[in-house]
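First comes one chain, alone, set out as structure tokens in the form predicted alone.
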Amino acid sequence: MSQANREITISILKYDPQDKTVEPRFVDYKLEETPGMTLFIALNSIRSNQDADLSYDFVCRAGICGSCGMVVNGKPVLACRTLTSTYPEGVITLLPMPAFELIKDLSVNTGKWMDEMSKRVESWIVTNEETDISKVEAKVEPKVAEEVFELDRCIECGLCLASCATKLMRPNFVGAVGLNRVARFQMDPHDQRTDEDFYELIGDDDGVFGCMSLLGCEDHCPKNLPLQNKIAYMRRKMVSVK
């Protein structure tokens, strides 16, 4: 075959924490590889060729949801932007992410753990100030709304945590997610609360004392996010508070 068409060989772990009358187990699926195959077009042929029981998640197909993160090859990754192509070796091997409870196959549960950090960081404005929306927004420098903006290109994804091996290590740790919301925050002139505030939400081992600096969340970002850098502004912030 040419490299074209080749067959590629995908081997799954297949699990359902549900089912207690089976073990997890990897499952070998052969396909016929086409010209710009993504991983997310490759499970699809999957469960509507080979195995319709197949689980795993998708919404947008263009690296915006944050949906179809797994472990490919041993490396975290959004199966819609990854080429089958990428393995010359035609042998790929999926894996649900770590760190996040297992749904069924490569389904994990993203959604409740962003959920409980999303409150655990107090992931909103916090002011004092009544809000007139009959009035004109106060106006922000362009620099400053464009570092918040930055921050806000997180798409949720978990990537970094299931790259993150302190998370691994301390299931409470906050993560690079969590630590980047709490410094768009900090950075945005509406939030009035102070870096006292904020170390009562991160000042400790699983907070932002926990990050070990071990790069994995700022290599596997897909959107290129500056996680260390933003992490290092906090422990900064954080070290002058105490």
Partner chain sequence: MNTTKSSNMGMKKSRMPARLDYFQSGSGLILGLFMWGHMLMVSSILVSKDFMYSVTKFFEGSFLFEGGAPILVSGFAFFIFVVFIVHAFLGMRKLPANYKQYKVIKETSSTLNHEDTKLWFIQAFTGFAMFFLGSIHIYIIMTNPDQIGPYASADRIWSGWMWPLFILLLLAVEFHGTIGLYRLCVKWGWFDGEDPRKTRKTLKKVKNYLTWFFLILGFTTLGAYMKIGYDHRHNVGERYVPSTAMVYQIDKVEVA
The other form holds:
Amino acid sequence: MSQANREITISILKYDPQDKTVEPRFVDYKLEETPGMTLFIALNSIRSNQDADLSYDFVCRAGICGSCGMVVNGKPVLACRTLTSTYPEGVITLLPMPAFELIKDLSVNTGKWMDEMSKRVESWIVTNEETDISKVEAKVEPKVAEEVFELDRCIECGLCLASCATKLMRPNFVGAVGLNRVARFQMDPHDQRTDEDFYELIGDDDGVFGCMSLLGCEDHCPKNLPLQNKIAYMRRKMVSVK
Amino acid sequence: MNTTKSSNMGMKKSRMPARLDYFQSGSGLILGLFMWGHMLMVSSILVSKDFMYSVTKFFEGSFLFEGGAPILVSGFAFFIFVVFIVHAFLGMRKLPANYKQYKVIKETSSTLNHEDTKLWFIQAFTGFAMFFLGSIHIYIIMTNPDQIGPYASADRIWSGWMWPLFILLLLAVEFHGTIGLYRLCVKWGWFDGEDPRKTRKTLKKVKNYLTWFFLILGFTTLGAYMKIGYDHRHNVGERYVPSTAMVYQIDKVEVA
Amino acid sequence: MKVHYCDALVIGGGLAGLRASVAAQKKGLNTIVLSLVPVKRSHSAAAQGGMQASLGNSKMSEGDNEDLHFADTVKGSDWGCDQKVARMFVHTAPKAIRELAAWGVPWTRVQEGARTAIINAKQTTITEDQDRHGLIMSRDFGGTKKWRTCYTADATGHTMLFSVANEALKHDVDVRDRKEAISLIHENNRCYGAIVRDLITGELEAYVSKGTCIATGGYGRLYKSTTNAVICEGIGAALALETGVATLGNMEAVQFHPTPIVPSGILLTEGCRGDGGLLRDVDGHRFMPDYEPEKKELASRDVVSRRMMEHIRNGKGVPSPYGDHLWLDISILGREHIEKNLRDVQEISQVFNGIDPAVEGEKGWMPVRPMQHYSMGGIRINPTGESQNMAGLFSCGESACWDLHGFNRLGGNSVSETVVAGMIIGNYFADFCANNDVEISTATISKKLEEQQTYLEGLVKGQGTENVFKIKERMQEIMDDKVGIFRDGKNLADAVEELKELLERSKKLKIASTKMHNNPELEEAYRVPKMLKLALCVAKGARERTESRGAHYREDFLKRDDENWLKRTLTSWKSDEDLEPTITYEDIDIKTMEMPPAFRGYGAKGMTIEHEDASVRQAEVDNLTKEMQAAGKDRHEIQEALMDFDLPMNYKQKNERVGD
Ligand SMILES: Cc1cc2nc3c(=O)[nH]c(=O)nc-3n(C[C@H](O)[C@H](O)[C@H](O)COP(=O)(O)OP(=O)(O)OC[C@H]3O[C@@H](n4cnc5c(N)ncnc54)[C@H](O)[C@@H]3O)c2cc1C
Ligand code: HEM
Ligand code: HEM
Ligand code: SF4
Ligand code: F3S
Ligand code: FES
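Now that the form predicted alone has been shown, please provide the structure of the form predicted together with the partner chain.
To see the whole picture, the full complex is given below, headed by that same chain.
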């Protein structure tokens, strides 16, 4: 416990698109590293003690809400789950995530993109069946429920988009997050949509056929979703649609 | 309440993107596997000039017609050429469409420091290069089907100054091809099985071994042709005459 | 001036707000949801454990029904809850969960056949029947008679929130994020919407509506140490308070959890102790047996929390830059057990603290300390969800004091409350919006807007000397130290005084940047005074309440005092000039209770000062029950005779169960 704490430098790209008088610039902040310090703790300390005008987004600070994606030393990560001690050089560079509209400094508008994506892939149960909620629920094979849950774990953090060069080149690409969402509903027994219906949503080069299998998504997803496997699954389903 | 909603009522979305994706992979698969075969054939020179000669003759259909018919090679080359062009055009859709996109993918693949993204960048770059390099080579082969053989090929490589082109083409095709086949597997989830992540690691390993294998084989072969071509530089145009025993043997096998 | 008109305005896009918005939109109302953050990032996403609903599907929940759920809830609340509301709730919960299943929540399902489970640290075999295969499964949670908590692995809140949010999108609810309500528009005790700040552009807009529903969640961040998300600052409740009209209920009822990890405050499940994990102090000594020789680490949540704090107070805490803590040691369970049964705990500990809890010895110990966890208090509403004092103002979810939880809420009852309240209150709210019109002049609206504009401009131009971050930090420290798990008259009185001082100081701020948009310090500057007002409601309410009930624990008044304190605390903020809230009380009437006050069944006995009505009512209840049973009436009819309740839609229908 009593080892001397080292000093770390956090270098942040600051830019306020609404304030054209100041160019984007890197600002270095030096602070003492405390045991178990995450970027959440570090950034809050910077805001309270050094720069009250620093913008970033945290909500749950526990790796479950998907708010805090940023690019740390080149890699998109959830900042709240990132310990400063994982960078032995003691220099940490923070950039806002690409792929999203920049709000200010490290804050990007993931919510807007995700809502549009959800509407675009109709990310909800579609069925003509009315459920009588006073009656016993429909049975679901436990294995199937588990598989759907596995895909439902996506937290819309957007790291898969920030690490997908395809998405960065082609802003209209729906990304792994969208394809995963479709796979999720495709597998859900409550959803009555057919593969033809799903083809209408993702059967084009902005959809599943736009994915170039770069697998940045798979390798950066903080929830370890089986994205490669599920995109492949959707691709097979979609090419076999008559 | 819960009516089935569809983005464009009644109008069915074109199936074309699905077909194009399918054809791109199909053409890639044909080319990728063809290149394995191709490399093994071309490297027959490493065994002996005779062997290479027989292989050539075999592909000219010597087991059907006496002496073989080079037109067969032309035909086959034409087929590959078509696949090649189709693949190239399908592939080109995926290449960066403008400088801005190029910069994005280039920067991402370096700052992200992510292997598979870098691999794609290599693939795109080599694909683009092959559009030129490969076309030249296939065009030459297609139009000169009779000029394949231990001396003819070696002369073309050395005295015809094809070797610089082949160095580039060899690098390009081996990287592009093995990465492409790896990508095909992950793209369609072919061998995913129970544990797709483990499969991917294995595939990556196999890919790396294959790249090394074909590069070493290719460059040794190229070296052999260059050596023969250099030794043969004063007799360009002369055709190789095989030792009869060899032909006999091969013929016998084929006839049987 | 930007004014948006809508039929129904929902402030807050967590589970409660979103479910209510679906109710309103389905009734054809044009509905807008506002949220500080993208709605799927709301704090509801953090709930891991599960949702209570008496489905009675699995072996360990067989025979469960509304009555049992009701009894558990009332006992849990230490008789502080509104029993009618509790009835409405337990009756709708099974419907809520079935609706969610149809909306796609991938509930964990019953798997037929035998499996082993650890119950009270013992391996037990449970065999599920074939006819239950594929129905919704449930697990054990503290304080319940049956295994009633339905779940999706360890991400229940997340899957629920995503399903409800997507359902809202499907029904074209107009969901707008990064929009913060900063003041309510009201006139003549009637609410007409809110003044809203766009968190990107900084622009103020008026949202004018026929009805307004606040679903902004809890106020955990009044405390320094909390399991709550950073946005749980209680602003919604503060908006109601600042009207001077609406009241807040039971703000002093705050729940603490024994084992969040330090410093992040992320929750480590009770399973750690359930399976046999130990608590250790600075010397590595296992201290719980010294305090609770019988139950040791397995004593109830509040007891363990109190003992831990006591031990820290006795100087046995482990000092750290983040305050004193204790150790949770699960390494004794063995690596295999941890990696199989406590994987989430291991992951949290590794990711956030760099500690592998499977490593034996001090290196594998996880730093823990009890922290704030849940806010029972909130905007005081009627069973229909409408404020008792302000028409057109509704509230649901953790921001409300509907009063389902009284002085202590049961695990799993909270996410359940959010969706159930979203259904029930959402429908009453929608009816209100459909049947009422906006009767407020544009002049009034623009005046409210200008007031806020002037206020914010005043803040950035402020020439004071105070730093808002420092004030906030101090407030959070006071709440931790003096209004925390242990409470006593002196500390609470100190807290009230110091908080008042902070409130004064918060009027003299100096802000570094004068930007009106996207200025995090400005946001703090207008939020912190609101938080201070809430903190004062909590502290003063606690100071006045001279008894111990549920989570409210007074060291100087250890007994639950039904004779004097069977009542709800109501706080209001009469004038802007005031430095503390005005408190009044609302009696809880034993004579109408279905379940009169008694011993909770856990904790120490003989710690109650009884109310004379309790035994009278109990006799009445017993007699009536006996008579009706003799007359062959079923449990529904008896319940109706004892304490009838209403529900909107067809929610009153009986819940079918496979065991019926
Ligand atoms: C770690 C943890 C675990 C938990 N586990 C469980 C569990 O297992 N079971 C259980 O039953 N309960 C659990 N709970 C409690 C439960 O999660 C919450 O009580 C519940 O989710 C609250 O939901 P809500 O809709 O009321 O509010 P929230 O989900 O907090 O939503 C509040 C919304 O209001 C918005 N908002 C706030 N202020 C404003 C404003 N001024 N203007 C506009 N919008 C605003 C926010 O953006 C957000 O959208 C847990 C809580 C914690 C902290
Ligand atoms: C003109 C030359 C070529 C060009 C421009 C080209 C271009 C491309 C591009 C851009 C891709 C990536 C497609 C994607 O990411 O979706 C690709 C894939 C592929 N290429 Fe090529 N290529 C060429 C020649 C070849 C040759 C000669 C081979 C054989 C070795 C080959 C084998 C493959 C394979 C197997 C794939 C994977 C197919 C897929 O992803 O669907 N290509 N090519
Ligand atoms: C049917 C079509 C083809 C035929 C018949 C053919 C034949 C040959 C022959 C005979 C050689 C030896 C050198 C020479 O004679 O020029 C050769 C070399 C080579 N070919 Fe092809 N080729 C074909 C298609 C391709 C394609 C599509 C590519 C890749 C794009 C390719 C890449 C190469 C390379 C890299 C070499 C040099 C190999 C070495 O020296 O190691 N060829 N080919
Ligand atoms: S798929 Fe993974 S990386 Fe992408 S948004 Fe979902 S959780 Fe984040
Ligand atoms: S990184 Fe992008 S290209 Fe496909 S495999 Fe993932 S979406
Ligand atoms: S703040 Fe929620 S994931 Fe990081």
